[in-house]
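Heads up, the chain below is alone and in the form predicted alone; it's given as structure tokens.
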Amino acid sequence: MSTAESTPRRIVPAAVVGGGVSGLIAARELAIAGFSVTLLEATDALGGCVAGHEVAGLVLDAGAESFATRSSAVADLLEDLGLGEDIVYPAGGGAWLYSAEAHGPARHGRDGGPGTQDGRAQPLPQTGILGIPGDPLADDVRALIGQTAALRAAADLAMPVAKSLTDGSMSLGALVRSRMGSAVLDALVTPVVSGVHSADPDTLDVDVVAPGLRAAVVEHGSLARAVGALRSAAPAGSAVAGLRGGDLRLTEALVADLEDRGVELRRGVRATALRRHADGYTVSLSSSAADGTVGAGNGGPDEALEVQRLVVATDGPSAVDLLGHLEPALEEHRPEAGAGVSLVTLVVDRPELDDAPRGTGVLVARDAADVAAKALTHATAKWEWLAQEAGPGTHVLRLSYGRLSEAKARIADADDATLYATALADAATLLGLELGEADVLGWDVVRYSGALPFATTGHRRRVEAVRGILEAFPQLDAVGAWLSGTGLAAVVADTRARTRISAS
């Protein structure tokens, strides 16, 4: 008897491979549509990058801590889950930028003393999109890039716009550089984009990271006016929102909802092969370790599921590996693994930070060689609910380390002790005060490997090609950030739309 014939088999009406947020949402949509659903997750944890951890007695977000409000996708889901009243918005202090060169007057601390070295920390303009200014000649823009660069950026307002601007693919960097010049790109856009997407703007598809921007440039005749129009058309309030208690509550609510609906949640099992048959698909499964790697054994399948309706909700490379069993042509559309991120959370006792001297956080320009972090989030300054939980004098700082260069990669991949020491030094530099181990009440390091997929130039064309191939396979779909784009807003909207269409 062959191994395939001897493998235990079970018939399930619907299965979702992958237990990140997209997988949880897909399973919920299928359950609502009337399917009996089995969800398969290779690790021992559900939710992917929307997870929590405890540091110094505080339950904090270990991954995503906010979501974009450019659409109502996330808010609608939270309403459905009974969390709508817990949506909160960040404090109005805004973010700052730390760079090696500042063109405006030196900024000082609240006590009148010096801020960061050489006055290199300054507030970021708050009237832009992804760092692109809506008013290139605004005082806060000129303070960061200088008068000459601001005048070059303002030339965008008089520069003709060809209707062909929307043709073909274009990177965000190419659009900004052509319209406003390199100074705006390097000093304003790159720090914001690297903080959000862990990628170079020259690699990112503008239509994915800034939907509608190119069309708005053509419509309004300039990049600055397009930014202003998109901001004014956005929903009222902040460009981002979060949940009281942390975004981790979204995962908790989804899991509780799935359990209430009778969805079978299986952790520690990995889908290793996929085969089509007359009535659906056969998914071969093997047990896996807590980190998702296949466990010890002879390498053969532990069991197999006969599935009528299948959704693959893994990361891009894993999805192509699995779906490639059905159609090898998918291999040419394999996405890059994406940037890994290391997050260091520090809970410190420093009453001097009660006044949020650097706003809600600090982004780091590429030219700042004395800081390894790409961004610092002052979480207790950003979220009022967290400040209330922490209490006066206690502050939560989260520093992000990504692989934007070989040097940055070495730091991001360093051991926990090295990352902790680096984060403590970086936080002191970025916030303009002394910080020592005696000030630290607790700390933790969380790592996400390949967590942020690159929406590289031509992303939409590649997604269309992948989904065009999958149209030949009925009752099968693929969802996740590698297709929708990075961020909860994109993932939630795309996953609900795909699974609802397919389930109807």
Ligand SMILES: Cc1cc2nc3c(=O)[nH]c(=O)nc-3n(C[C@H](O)[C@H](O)[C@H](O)COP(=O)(O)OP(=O)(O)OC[C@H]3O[C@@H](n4cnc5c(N)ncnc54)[C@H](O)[C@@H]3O)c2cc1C
Second form
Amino acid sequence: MSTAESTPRRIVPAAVVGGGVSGLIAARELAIAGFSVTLLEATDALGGCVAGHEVAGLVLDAGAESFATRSSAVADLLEDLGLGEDIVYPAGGGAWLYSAEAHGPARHGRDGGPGTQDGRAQPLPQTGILGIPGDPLADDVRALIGQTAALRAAADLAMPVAKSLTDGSMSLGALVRSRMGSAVLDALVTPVVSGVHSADPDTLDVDVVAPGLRAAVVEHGSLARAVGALRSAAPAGSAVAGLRGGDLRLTEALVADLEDRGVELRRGVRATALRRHADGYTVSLSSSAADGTVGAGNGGPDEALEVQRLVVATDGPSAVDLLGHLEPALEEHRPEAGAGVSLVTLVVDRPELDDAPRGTGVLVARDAADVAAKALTHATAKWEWLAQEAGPGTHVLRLSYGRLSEAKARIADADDATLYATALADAATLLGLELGEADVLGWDVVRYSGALPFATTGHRRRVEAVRGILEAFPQLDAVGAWLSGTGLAAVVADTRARTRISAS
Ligand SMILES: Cc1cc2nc3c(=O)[nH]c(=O)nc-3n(C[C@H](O)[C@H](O)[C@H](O)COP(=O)(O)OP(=O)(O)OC[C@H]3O[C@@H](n4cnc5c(N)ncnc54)[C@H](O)[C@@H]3O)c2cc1C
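Any chance you could show the form predicted together with the ligand after that form predicted alone?
Entire complex below, previous chain first.
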């Protein structure tokens, strides 16, 4: 039996727990500040949600595949890593929406290509943010929600805006419903938000999922004008950008940079406990399996690190498990485990898809009962570099499954074969063409459990409370999506700011 006394100990000046993007960035900032750094990752892979996989000979993003351009945070980091020239923007086709009912005429792809016969798939308004239209009376908005609902939405342009709109916390759903009505929320915003955040807009803190939006509504006097202003402030007018070769190159570049700086990168070790002492912290470590789990073992840690400067960069529940050893009061701020997501990637040989019949992909309305997926990304239509790599006729389709309704959440947990069969059927419905196993060149299922934390209303206050508690602990920081909000733009900006300030 291992005891605290017999556990091997090492002294390291600085350690980062968690090797997702936030942990890799924290390790880089500490190394730049002159620390000798050890990074500890529980699984056998670095990058967390920003990872790659190979399907039918193509190297593809297995997790994040883009980043928001509302700030220059990610682009600045990519510049620093020598990847600035490889920032790319999605093709202009935009995404489509698949609804429970027909809202407009049957649509066909360009040149009369494949299309649904019942008008349930329609292009999403192009000038929106999170589905909120910049022009409520535009043809593409009226086609989706109808004339009456569009007129109600346009009332936003004339309704006064109280200066107090930015007081307190507010959900995205409450803001949209009050300014533009329920139809915009249900038909346009909910499918987009479910696709991105796996959560209901009524639970999401608007300031986290759309930073600056409330202030822009006050400044511009309407939600539609605020959306237009934020959209036009983004480079190239695109709300998102990507990297030639995929977001996975961000992880590769960060890892290479850390290796160059002499950072010790340890995979397959899970931090299991923390203790404070006069000179810093003791981090207990257990070796873990490829998926990051620790077996029963001998009941004790395999090793302990004596650390002067510590950054905890894990998911929220793991962070509270660790930091709760230092301050039990953190327990009341334990975040809900994020939604589980399963992604099915299909590489298919279907030349009809060269015409991008559904633009860059399709978001699925919650009440569309004949499709289990919450979204389909037509990756070869979205990213030109990928279309060139795949070649004409070969297409990459990525379908995501997860929380949208109870029934749809269950499908995310099905076995790989069931998910594959479901994805084939869903892709056929959403793209409006017949698709069978004979068309498939390769497929893969990737699962993320608890990887998309909710930024529920009041998120900022909770984060301030957590960080207030941690201020009592010198040389200690906590970073990651559970604090910054989901998405690379939030994670990169927050991690850099916190670890840079406190490293100096
Ligand atoms: C399927 C999917 C698609 C996404 N798509 C996009 C997108 O297109 N654009 C975008 O901007 N964002 C996207 N996101 C969100 C974005 O990827 C994440 O917000 C971001 O990568 C989170 O980084 P992180 O470092 O905070 O957490 P994570 O990536 O979750 O990393 C945390 C790491 O800590 C490790 N860990 C946990 N506990 C311990 C422990 N006790 N000891 C050691 N290690 C531990 C974990 O194994 C993990 O590697 C997506 C997320 C998912 C899941």
